[in-house]
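Only one chain comes next, encoded as structure tokens, the form predicted on its own.
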Amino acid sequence: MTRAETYFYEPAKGHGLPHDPFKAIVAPRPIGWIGSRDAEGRGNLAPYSFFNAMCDTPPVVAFSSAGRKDSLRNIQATGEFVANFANQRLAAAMNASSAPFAHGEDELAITGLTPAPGRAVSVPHVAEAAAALECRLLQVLELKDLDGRSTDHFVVFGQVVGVHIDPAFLNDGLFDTGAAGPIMRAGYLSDYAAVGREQIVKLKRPKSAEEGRDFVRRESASD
């Protein structure tokens, strides 16, 4: 079968489509439901869809803020934050916490969620969350384009210094991602993807180049 020519565009010149497809292509993306406190101790809770783990030794997560929002300012002031696990059960509260509340209003309280005290940081986490990562700030990186101009986007890197896990989602000592049911950003304004146990696919990672070749041969033979 001959593949049709791809639709190609250069972002700097415009995509020519009804909506920018970039966020739909790089998807689904985990949601960093970021909890923070300002210098006066007032709480903030907001979801960020540009979020992920960067490495595991030490464990580091990062999220990107479009502009200097409350989360960024709070973290720069205190050096601490929490990344709460956003799942299907908490999707409505997560979405509500994205509203543009005034600085100093605590979205955790507004959404009716329960604050649980931090252990390694002073920032509380969402008690109802399946898991939460307590983090200390490593650095804030201002993103610039190819011409060296500021994009007004900032990446916040944090080292995980404490982990909370709801025991209900520990299965034989393993965190059961499918049972926890993460909800992730999947494209346009209201699109989300939900993951359950039925969506989890297990693939054994090849331990050698020969195992990798064997996998390719088996897949080719099954076509």
Ligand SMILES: Cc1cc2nc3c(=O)[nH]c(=O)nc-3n(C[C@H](O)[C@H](O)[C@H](O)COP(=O)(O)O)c2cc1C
Contents of the next structure:
Amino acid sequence: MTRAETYFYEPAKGHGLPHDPFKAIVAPRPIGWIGSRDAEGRGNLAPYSFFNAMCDTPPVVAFSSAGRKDSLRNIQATGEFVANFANQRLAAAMNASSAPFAHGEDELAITGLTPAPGRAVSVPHVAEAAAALECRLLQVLELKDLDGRSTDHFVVFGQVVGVHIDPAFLNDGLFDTGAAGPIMRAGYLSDYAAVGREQIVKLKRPKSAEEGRDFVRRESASD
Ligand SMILES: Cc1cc2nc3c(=O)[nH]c(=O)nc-3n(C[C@H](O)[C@H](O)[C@H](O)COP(=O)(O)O)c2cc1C
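Show the same protein again, this time as the form predicted together with the ligand rather than the form predicted on its own.
Up next: the whole complex, starting with the chain shown before.
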């Protein structure tokens, strides 16, 4: 297969396009809807799409904060946070909770959501969420660039110490991601991807090099 020469740019020299395509390329991204509490116990809730699972044994998630935002400062103060599952039903509340409310104002209450008490951590989670991961802070990594300069971005790693699942989304013991309907960041400023059951595809993973070659042979035979 041949294709036209790629559009190539070096980010440090500018992308030369109307908008930076970086976040449209690394997309869609799950949204960690991060709940935390400050040292005085005041709640906070905000979405972070530089968010993902980093490993599963033990389960670890991470999100990145552009500057020292309230979530980061709270988590550094208390060592705890919750990553709520943001879905299409909660998209408007998730989006509203990203507004720059003053420190100490609880977005969970402002958006009319219900706080559910924490079990393994003291931070409440969103009762309406299909799932929530209770986390303890592992480390905060200040991101530096190739010249060793701080980027003013901070990656927060948390080990998952408690998991809540709405039983409505447990089918035969499996969490039904498609039915839970995650809303994910995609493309440019107001673009999101909505994942439903139709978007879930199954792909068997090759267990050996031979099986990998077999998959290629079968694929080219079906062309
Ligand atoms: C869908 C979505 C994803 C976001 N992802 C991030 C992110 O990854 N990092 C970040 O610093 N801000 C992100 N923001 C912006 C924060 O949510 C916003 O700055 C918020 O006010 C931070 O709240 P806090 O200061 O209470 O932590 C995102 C906003 C939205 C709507």
